[in-house]
Each structure stands twice: as structure tokens, then as C-alpha cells.
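The form predicted alone is given below as one chain in C-alpha cells.
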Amino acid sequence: MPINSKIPQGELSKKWTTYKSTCKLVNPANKRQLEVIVIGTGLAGASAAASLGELGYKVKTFCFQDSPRRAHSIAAQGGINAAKNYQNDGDSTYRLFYDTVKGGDYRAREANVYRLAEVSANIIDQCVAQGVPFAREYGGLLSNRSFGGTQVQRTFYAAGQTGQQLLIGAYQALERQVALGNVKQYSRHEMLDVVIIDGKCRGVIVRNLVTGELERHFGHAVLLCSGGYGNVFYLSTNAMGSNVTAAWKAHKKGAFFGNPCYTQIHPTCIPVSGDHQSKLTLMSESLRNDGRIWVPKKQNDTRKATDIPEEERDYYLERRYPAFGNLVPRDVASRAAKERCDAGYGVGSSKQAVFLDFASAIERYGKVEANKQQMSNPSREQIIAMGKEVVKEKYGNLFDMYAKITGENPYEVPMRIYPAVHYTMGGLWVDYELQTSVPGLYALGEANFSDHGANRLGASALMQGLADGYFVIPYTLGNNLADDIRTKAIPTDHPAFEEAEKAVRERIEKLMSIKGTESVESFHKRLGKIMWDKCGMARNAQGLKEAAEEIKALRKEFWNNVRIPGDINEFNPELDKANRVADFMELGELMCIDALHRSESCGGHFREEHQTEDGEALRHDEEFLYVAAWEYKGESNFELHKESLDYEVVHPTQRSYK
């Protein structure tokens, strides 16, 4: 079946424009009568139904959090992108777009990734607006950072905490929305399954997680802003709570899942140390920006990183791509990291970890700052003080959060770091309107796959979820919607409604009879093992097939051996987890076979037997430059489709950052 990705004809920079131009319009009084249902209130979800109660339609929000304000996009840390050019270093629309798509290793849409670049300067303007407390230069102008896979400063932050001040700012707008009537927002709500009726997404069926009980809720549309998947590794940076699962049921109810395979693996983050963790912490990749990465030149080298002299140390992402250095895009840091350690390089007790180091950043501000203050003939120690003062200003929450967990200071000895599971470039499939492939049916954020290719670039997670809500579905929405004006609200004693919340219940009194003896977390732990060896930061074909048949039977052995104690109506986060769990194991299967289909290295999916001789990633463009969308057609059962790319603009060449 030919998928239509409904991107609009013309030229690439004019397509949104006149896309806008033509769409579509719902008048204010027809959108009084259009209810609109969003799950998850992170940026997406929170800037989409901010928007949306503004223009009037009726919208309920849904978060499994006790507030919107918990969503995992508070978690960001470095920055969020924009192409305003304001250091006049050569920024521009195009450049955005252009190394967007070259960061994603030419798997993306262009049309998708033109607009996002185009809409990004609008979005800094909104969360100034907001009251979001940017960094800003000495003279007032808003501040920039560089980010890995660029070569200008387009990276607007506020300090290591971003995501957090963007989060306000948005849940300041939905909140507003909610004091004037226009959204109604259900916390410690969790979405289990889509209501399908005549082919339209209709509703949905959610369970107070405080009750227990199962709701029923109409909607003309519902909007998926659920964020990723990454926690099918188990160790992730995301939070605890982060989950597939109402993206899961939409693609169990029809809707495509784009690009599974592609994970984004982050390559500042603080190693595990242990077998007790439950969770990751990221390092944020702005300190890439300043920070320098080494190794020590010496296998197996067990001297303090202190007493090692500069002449013994391997600054190996400056050697080997020294036109970006340490600003090379994740996939590529993340795997050269793993080549270092694998090598015999590795730092610290495990071995599995490289230095990040700001001497010499402290050193540089510090002499910068003692040519403002004309000190004629400053000590070491004042410019040591006076630039740490300097980096305090740029990232001390982040270093103060290193110093609590590690117990080291990092002004004093270099932060330890290691790749982790960080950010999902794959996800439901969407067209240009930001619809699956179920009408009525969308997805935004994290949640879709659209913007990113193979691989991410640092800061545009957060670009990407506010571009959606504020900016792009308040249109594409309205497009869709003009045509349902006439729809009443449908009772939610429709069959359709019955069936899924049976659906639903069954599920729930299944988990809870099978009375085993294994926790919950103990199968995920496992899933988790299964995943990172051989669907991680590497795979093969060999590995992919066993990963594929372990999931299999891991999953056969959690429907017979699962303990959830507790009961069913009252507030239970074991069943909560357990719900989770279950559709993880089935994810983690099509993340295999989609691994395994795509015989080539691409961004964040490197396939072991597809690199070049100095060991990058090998892309087959001839036979892979498509997306891989796949159907839901029973368990362990899923049909490709292929959304053809077709690059009018930015042709696909073998990345280079050297």
C-alpha cells in the first residue's frame, strides 16, 4: 500500500507558507463545539493544548505524573535550537535544515525538517514572551552555545536546567487555558487504549491510577504526546515512568510505527556503577561545547587523570575529526567513545568510561576575565579561580549534580562518561499534518518519528515539541477538523467504547491472576540486558535473530510467571508497571526486526558489517532510503510499508566531520 505523506507541491522553503495560506479554517464558533483529547502534558502536549484552548476548541489533557509540570521534557538540560543568527557567524534557516538532515544521516523528511527550522526563531520569540528566563549576554541580547553536529551558535538555554524553564512556560499557558474553562486536565491518568469508530480515532480509554477505575472520553481527535521509548533498554536516561504504551496501542489499533530500530545513544552521560541502578543521568551536551574528551594514550592506564601529562593523553575527537572536534554529532562521539574503551583506553573502575575535561576552558575564561578586570600580571591561581567562576555562571547546576552523584569535584579532576540510551528518533508514522496513519489519529514530540532521520542533534528535542504544538498542529488540525464540524459528540456508551474498555479490563485481570513469582522489574531488567547487547549501541544480523527469539520467550515467561501483588481497583504502580512492561517486550521485538531488515549503518543504527575502513557508518542509499513504517497484523507479526525519501534540496553524500 503507497503511503501518502501529504507533503505539499512547490518549493521547499515555500511550503509551509502556502500550506498555511490554503488550509483549511474552523470559524470560532464551530471550535467551541470540537473536543480535542491530548495525552501527556510535556512540551508537546502542554504547548499543543495551550494552543488549542486558546483557539478555542475543548480540549482534555491526560498525564500519568501528579502534575504536567513532572513530564520528562523538565529532564532537558542543554538548550533548545533556533536559527536567529544573532552571533552572525553564518547562520540561517537553511543551515538548520541542512545540518539536521545531514545529522540524521539523510533518513528524514525534508519537507518535515524545512519547516521545523522555519518555525524555530518564532519559538524562542513565544518563550521570552512567557517570561522563560533565557541566558543573556552581559548587554542584555540573549546568549548562544554551540552543539555538537554544527559549526555556529544557534543553542538558546537557561543555564543546565532548559527543558525546566521551557516547561514552565508552557504549563503557565496550559494552566491559563484551564482557568478560563477551555482545557480540562486529568492528572495521574493513563491512557490504555484508542477508541476506533468507522475508521476515525474517537476517543480513548484511560485508568485512574489513583482508583483504579477505567474512564471512557470522546474526542474528534486525539493527540499522542507521549514522548519515547528509550526505557525499553531498561537503564535510560529518561525517567522511571516513561513508556511506549499509548503509542504501543495506537499501533496495535493500526497506526504505523516509523523507524523502531533507531535509537539515540548519548555520549554524555555518568557510567553505571553498578548492578543496583535503576537509572541513568545525562551530562548535558553542552558541555562539549567547552569541556575537552580524552583518553590516556596508554592501555590500561590506572593513574589519576591529574598526574597523566597533556602529552600522554589522546584527545581522540579532535584527532580524528578535527574540523568539529568535540562538537561531532552523538552517534558519532558516542560510538567513538565505545571504540576507546573497547580498545583497551577505558578510564575508572569499570574500564567503561572516558575523561571529560574543563581544564583549559577554566583556564581560557579565566584570562579573559582578567583582560576585562586589565590585571597586569594575574597568578595562575586567580585565573583558576576566575574561571571557575565563569563556568559556575554557564553549567554549575550540572557540576554541583555530577559532584552529588560521583562524590568528585568537577572542577578539580575531570568528569568520568559514558554512552547511554538517551532520545527515540523512531516512533508512530505521521505525514506532514503530524497524522498517523489512523484518521483523527496524531502524533507530536518524541512521540513521532518525523524530524530527525537516524540521529538527533543535541538541543532539537525541545525545538521539535514546541514546534509541533504552538506552531505546526494548531494548523494542520484545523484542516482536519473543518470537515467534522457536523459530527456530534458520540455517547460513550457506543459500542465501540464497550468493547475497548472490556478489551482493556481483561488485560488487566490477566496480569493480576497469573500470580507468579518474579517481580516486574526483574523482567524489564532482563529485556533490558537483551536490548543493550544486541539491538545497542552495535548490532549484527547474528545478534539481532537470537535478540528476537530471547524477547520471545522472555515474554512467554512473563504472562506465566509475573508477581504483581496488590489489587486491581486501588492505586497500584506495580500493575502500572507491569502494564508498561508487557508492551515493551513486544516493542523490543519489532525494534530487532526492523534492526535486522535494514542492512546498513545509519546514524544512531550501526550495523557492525556496514562501516567504512576507519570504521564510520556505511549507508546503502540505493536500497534504504526509505522509511521503514511498519503494520501491526497480530503478535510477532508486522508488514512493511515504504515511505520513499526524495531529497529535491540537500543531496546525500557519506558524512564527514573532518
Second form
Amino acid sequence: MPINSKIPQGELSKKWTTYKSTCKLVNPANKRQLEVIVIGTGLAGASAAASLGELGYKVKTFCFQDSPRRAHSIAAQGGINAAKNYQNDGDSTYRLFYDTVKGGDYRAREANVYRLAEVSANIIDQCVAQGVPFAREYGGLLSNRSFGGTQVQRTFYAAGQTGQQLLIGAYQALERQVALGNVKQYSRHEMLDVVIIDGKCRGVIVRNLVTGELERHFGHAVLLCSGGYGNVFYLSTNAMGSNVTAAWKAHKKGAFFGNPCYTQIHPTCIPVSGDHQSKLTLMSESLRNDGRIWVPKKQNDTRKATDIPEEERDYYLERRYPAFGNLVPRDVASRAAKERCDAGYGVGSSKQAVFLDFASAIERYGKVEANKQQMSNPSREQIIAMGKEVVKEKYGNLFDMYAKITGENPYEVPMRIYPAVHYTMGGLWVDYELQTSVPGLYALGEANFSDHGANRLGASALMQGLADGYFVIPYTLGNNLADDIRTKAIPTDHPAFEEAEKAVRERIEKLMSIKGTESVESFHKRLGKIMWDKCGMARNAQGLKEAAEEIKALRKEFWNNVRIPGDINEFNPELDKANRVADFMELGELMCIDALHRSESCGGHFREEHQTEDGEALRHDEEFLYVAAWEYKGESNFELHKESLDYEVVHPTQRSYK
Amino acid sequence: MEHYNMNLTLKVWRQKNNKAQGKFETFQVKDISSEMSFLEMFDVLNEQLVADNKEPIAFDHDCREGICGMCSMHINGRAHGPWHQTTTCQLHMREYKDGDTIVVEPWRADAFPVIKDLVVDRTAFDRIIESGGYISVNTGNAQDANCLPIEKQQADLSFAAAACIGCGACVAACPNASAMLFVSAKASHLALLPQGRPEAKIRATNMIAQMDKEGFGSCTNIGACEAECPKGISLDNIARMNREYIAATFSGSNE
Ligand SMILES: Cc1cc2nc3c(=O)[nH]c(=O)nc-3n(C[C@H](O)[C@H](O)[C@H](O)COP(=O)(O)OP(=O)(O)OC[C@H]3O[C@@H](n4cnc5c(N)ncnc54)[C@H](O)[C@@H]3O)c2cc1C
Ligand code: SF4
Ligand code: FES
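Next, give the form predicted together with the partner chain, keeping in mind that what was shown is the form predicted alone.
Then the entire complex follows, led off by the chain already shown.
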């Protein structure tokens, strides 16, 4: 099948405007006849469902949590980007576009990224109209902060809980549509397959997680907004339930999987404390605005951080990257931390950690406050006390979280941090209209591969999720559904529904019948370890080949020896988890295959064989300037399709943050 | 921080489903590290139960970062346990010492029926939002965000109310099982912003009506909700919403 990304003709900056003014529309009477299924109610799903409901489509939403408001988007801390240029510091649509393409190490599609930058400003307007309480300055205007990989301040935020505030905004808009009868909402429901009829996606099979019953739902179109798959590594910053199941089922029914190996390892997370660890906690990137990262200059230095004098500290990001300093992109910062720890400079009991220090920020802010208050001779104590107040106002909830988890006070001693799996740039391949390679099946938000190339910049996922849901899909879905207005709702006793449901039922029965000896959790941990060791922050051909084999063996063991207590027809979280882990075990293999085939380093994908002299990622544009879109051909059998990336405006160069 | 290990006795509420009778069951867990979170301690217990071929304890959780509002354990008589302004998932085991007994129950409220073990049904909260917890604005064509300056203090107050994570601890903590803290936080978040003013009265009226319909108890100013709320939602929100509600009742309309 040839790949058609459906990028509109014309100048980059005009493509989206042209598309919007020429795409097909569906009239209101017809919209009422068209049913749309939305899987997931995170930022992407909730914003899409609310907007489509407002337009008059008949929408159904599904999520596995007990309420749409609890989707993983809720946990986003730091902020959301938009090219508003409110700070008058030289920002523009073009600059946001350029930063994103460069940050993604030239592996993203120009047209998509430009559109994202274009609609970014509308997102902020929309959210404020909905009542999202963004941080403000004393003059009453919106406040901004900086994030990694940029030199302007374009990040909007709501203390350290931007995701929660944005999601509540979208959720409220969604509940309004539920009240109006335009959206029907199903919580504690998990999608376990898509239904394809005459080559088009026409529905889903879902499991009611409370009763265990399987249900069939018809839709003229299905939107997967099911989030990312970082939990394939077991330990990640994702919520415990985040999974790949929806996307993977779609993949097995024909949707191509784009760049599965592009994983983001976030540089600032609380380090692992022991085997009991169930997840890792992010310390927002916004902390790098004010925190300085360092390790001791001496190897195996066991002194307390506060006992190490200034001249014996190595602020290695500032040293290596003077232009961006602590605000280099995530992939660069993570690798630099790994490099220091591997070389023996790590701190803490595990030696797998570096310091994130706020002492100089506290002093700096304290002095500013003293000035503001026109204090003539402030004492050091006064300065520090005032500085701590400022830092508390900015990052208080993050500092509290750190203190609760580690039992240490980050206002007094530097935080210890280490990189952790955080986000997946890979996902279902979609065209410019966010449609997968299966007609009628769309993917939005983190579930698709589209906008971030090989590395995502901070504060860009929230932007992308909301751009997809509020501003892109309402147009592109209409353009396609305009051809479907004569299609009557297909009754769910259609053989395709029967068959899909049967397959789902059989798989569940099979899982329950194994009655082995090892828990799902234990298999998940073992999978995670293979992935982290061999397909994690640094990868090489040998390790990837081994990993693919090890995963296959583990999968076999799983299907022979997993133990799932309880019954099928009841609330059974162990069974839910088993369904998800089974899919992770298939995805993990594809990630290794993709990472092995991409014999270059780019963004978050670092192949040890391909690095510059000073250890930076070395791309091979002549060979790999494409999106790898994998087609499922049966177990362990994937066919590669290439979508070549034609850069018309930006010219790929070696990224430099020096 | 010094780390240590401990052995504990757990008394946990078990209930097969909504129809079944529930009862406490006692478990012993060993070698629990003081570095674990409370839910990681439950993970250990559940792994042990699976190993013994028994059914693990069902409990709600997702983010484990104190923000999704999913976790919901009543621990030794307190919603979300002993730590001030802390969700169950953020409670850590260094609170406990070797030999302690911990009693864990689900949220108890008629409006939150038990689904299984420690898992309850909180969809009543969704329906309260549905009844009016939003600003009626459609997607698209909103005016430029900075055309609406908002006094920082006011914006901060709104944010403080919006910090509610919808966990339901306020209901579980209240002897009347009232949902006033939750409802008032949601209403205040919007009513404190100029965008939310036009619908403030009708919003309060409708949300309170829905709350009553769901079977939550009435508020008698006990204040247990505020004390147990993991996000420090203030009782001021209740006073604010009451004013809104009374104003709506007096004017007899919702202008
Ligand atoms: C700790 C943390 C902090 C972050 N901070 C930021 C930040 O500051 N800025 C930023 O831009 N990005 C941030 N991100 C990234 C960002 O939060 C996510 O990429 C984004 O929120 C994903 O949104 P989504 O709508 O695509 O998916 P999610 O929010 O993950 O939603 C997925 C939805 O799909 C549902 N679902 C999944 N599978 C199924 C199924 N099989 N059946 C039914 N429903 C299903 C779930 O119930 C859920 O409703 C952060 C991420 C993490 C982990
Ligand atoms: S008011 Fe507090 S206790 Fe009640 S739901 Fe909100 S966060 Fe939870
Ligand atoms: S699990 Fe999300 S708040 Fe506790």
C-alpha cells in the first residue's frame, strides 16, 4: 500500500487556511445522523468529543477510569506552549514551528507542525473562555515561563497542575454536551477491538469493567485518543493504567504504527528507590528554569551536597551547552545525566542520580524581593526567606510532592533526579487529516505519531492534544464524513461485530484458563527490564536483537504461565491488566525491530554506534529522512513502509544547543 | 533519611460486589520498606494474595501522583489517612512502625455505592458537573485571552478552588456525607472569574439541586471536609456558594 499523507498543496503557511476553506462540510441535519465513537477522554478525546457534540454529531465517549476527568492528561504539570508573543521576546508562529521541528531532530512532518503552531494561540483563548485559571501577573494579564529547547517564554501554566486545569476545562465542556444529549459517556469501559466493515472502521467492542460484559457499539467513525505507551517499560511517569491496547488492536486490524521506537526519556524524575517501585514521579521541566543541575567534580564523592564547595561542582549542562544551559531539550539533558552517572559521578545511595539545585535561584529571587520592598540592608537570612517564598509560589506543589516521596526538604538540600520514561513520540501513523491507514479510524493526541518527530519539546503535548481535538478534527472529520451521509447506522448483529466480539471473548477465556503460577505484575516487570536495558536511553544492534528474542520468549511464557485470579464476569483489575500487558509484549518486539532498523541516532533514539565525537546524536539523513510506518502481517511479522519527509522550508542540520 | 523495614497487620474491607455483604479480613505483610508508598504496600499484599491463589484486593488508583483523584482509602478512620493535605497514593510508609495495625475501608456514603472491596462508584460527581458545572461556551472564535485581564488575587482564588481533584474525601469525612465542599469548589472556581459570572446563580442552583437528588447529606458546618481534603479546599467556598444560592432564591430568577 503506498503511503499518502494527504498534505495540501501550496505554501506551508497557507496550507491549513486553504484546507479549511475548501474542505467538505456536513449540514446540521445530516450531522445528527452521524455517529462518532471517541476512545479516551484525555485532552485529545475530551476536546474532540465536546467540539463534535457541539457541532451536532452523535458522540459516544469511553474511558477506563471512573470519570473522564481522571485521564492521564490530568497529571501534566509544567505548561502548554502557544505562539502568542505576549512577552514581546521575538516569538511567532514560525518560531514555534521551527523550534518544534528542530527539537524533534528533523523527523517530523513540516505541514503538521506548522498547523500546530498556527492553532496554538487559539487554544489559550479557548481555554480562558472556558474558565481555565492560568497563572497571571499583577497587571491581570497571563504569565509565561520558559521550557527546554527554546529561547523565548511561551509556556502558559497553572501552578504545577496545568494538565488538570486544561482537562477540567475540556471535561466541563464535555459534560455540557452530555447534559444536552449530544454525547453519551461510558466510564469504566475498555475498548478491546475495532470493527471493520467493507474496509472501513465502523465500531468497537468494549468491556464493561464493572460487570465484565462485552458490548458492541457502532460508529460512522472511530477516534482513538487513548494516550501513549510508555508503560511498556513498566516504570514510567505515566499513570498506572496507561496502555497501548486500543492502538495495538487498531494496528492489528490494519492501522500502521509510526516510529514505535521514538521514546522520550525525561531528565528530571525522582530516582528509583527500590524493587517495590511501581511508578516514577516527574519533577516538571519548568524546574529547569530556576534549578541548576550538577554533580561533584570528584568521582564517588559521598559528601552531602551542601558540604561540596562551589568550585568542586560540575554544572555539566552549563559547561557543555552554554547557549541553552539547563534548558537544553530533554533528550540532550537525559543523555548528559546518564553520561555523568555512568562515568562514576552520580550521587545518592544508588549513584544513579544528579542534583537539581535551587540555592542560587532562592538567593536571586530573595534579592529581587528585597529590592522591590526597598529594604536597605537585608540580612542573608531575610533574603533566603523571601527567596524561598517566591520559589514556593512558583513550584510549591512540586516541592511538596518531592518531600512526601523522598522525605527530604528540597528548600534546604538539592533534589536528586534521574531520567525516566515519560512520553512516546511514536504512535499510530496518521495522515494530515489525522486518519490512520484504516479509513474511518482516526488517532489524536499522544496516541498518534504526528508532530514531535524523534523528540518532543516540553509543553507541546498538551498543545498537540488540544489542537487535534478542538481545532483539527472538527474540520477533517467533516471532510470525510461528508461522503458517508447516506450510510445508515449498521446494526450490531452484523457478522463483523459478531466475529470481533467472539475473538475478544476467546482471548479473555484463554487468559483466564491458563491458571499458571506467575502474576501479571511480575511479567510486566520483566518486560520492562528488557525494554529499559536494551531499548532504553541508549541502544545498540546487539542488544536490540537480543531484546526482540527475549520478549518473544517472555510472551510464550506469559501465555503458558500467567495467573489471573477472579472471574470474567465481575470487576477484575488483574484481568484488565493482563489484557494490557499481553499487548505490551507484542508492541515491545516491534519497538526493538524499529530501533534496530533505524541505524542512526536522532532525538530520543540514541544508537551507540552512531554518535559524534562529543557524544551527540548522529543522524543519517540520506538514509533515514522518513517516517517508519509498520504494517502488521501476523505474529512477529511487520512490513516497513516509508513516508519520506520532504523539508521545503527548514533545512535539517546537525542540532546544536551550544 | 533513615530507612527501615516493618511487619504490619492490615484489616481490610472485602466486599464481592454491590449486592454482597462486606466484612473485614485480616492480613499480615512483612518486610515493608519505609520508602514505599501506601499503595506500593498494597501492591506487595496483592502479589502475596495472587501467589496464594487468592483474589487480590480491588482498589482505585491511577496517577499515583496525587492529582487524578482516583485513589480513595479510608485509613484508620481518616479519609486518605493521617497526612495533612495528602492523597492515599502520596502517603508513605515512613508514617508507620513495626507492629502497627492499619484498618482500611472504602469511602462510606449512600451516594457512593461500593463496587468491590475498596472501590466505590463516584459517578454522582459527574452528574453534578453535568447539571451546570461549566461555562456555556462553544469551541472556536474565543476573543484574545489577554482582552480579559483578571486581578491576580481573584485568579489565584479561583485557582485555589479549581485545585479540587474530585476524589470525594470530603463526602467520606462528613458525618452527613454531604458533598458541599466539592460542589462549592467547582462552583467557586467558575463564579470567581468574570467569564463565569453570567451563569453563577443558575449554576449554583442546579448543582445544589442535583447534589440533593443524588442522595448526599446536608451541610451542618462541621468542617471535617476541609480538614481531610487533600487539596486544602477552603470552607470559604461553601459560604460563597451559599450566598450565590440565596441570591438566586431571592431574585426568584437566574439573571
Ligand atoms: C507526569 C507527566 C507530566 C506531563 N507534563 C506535561 C506538560 O507539562 N506539558 C505537556 O505538554 N505535556 C505534558 N505531559 C504529556 C501529556 O500529559 C500527555 O502526552 C497528554 O496529556 C496525553 O493526552 P491524550 O489526550 O493523548 O491521552 P491521555 O490523557 O493519556 O488519555 C487517554 C485516555 O484514553 C483512555 N483509554 C486508553 N485506552 C483505552 C481503552 N482501551 N479503552 C477505553 N479508553 C481507553 C483513558 O481512559 C484516557 O481517558 C506530561 C506527562 C506526564 C506523564
Ligand atoms: S473538595 Fe477536596 S476532598 Fe472534596 S472532592 Fe475536592 S479535593 Fe476531594
Ligand atoms: S492515584 Fe491519582 S490521586 Fe492518588
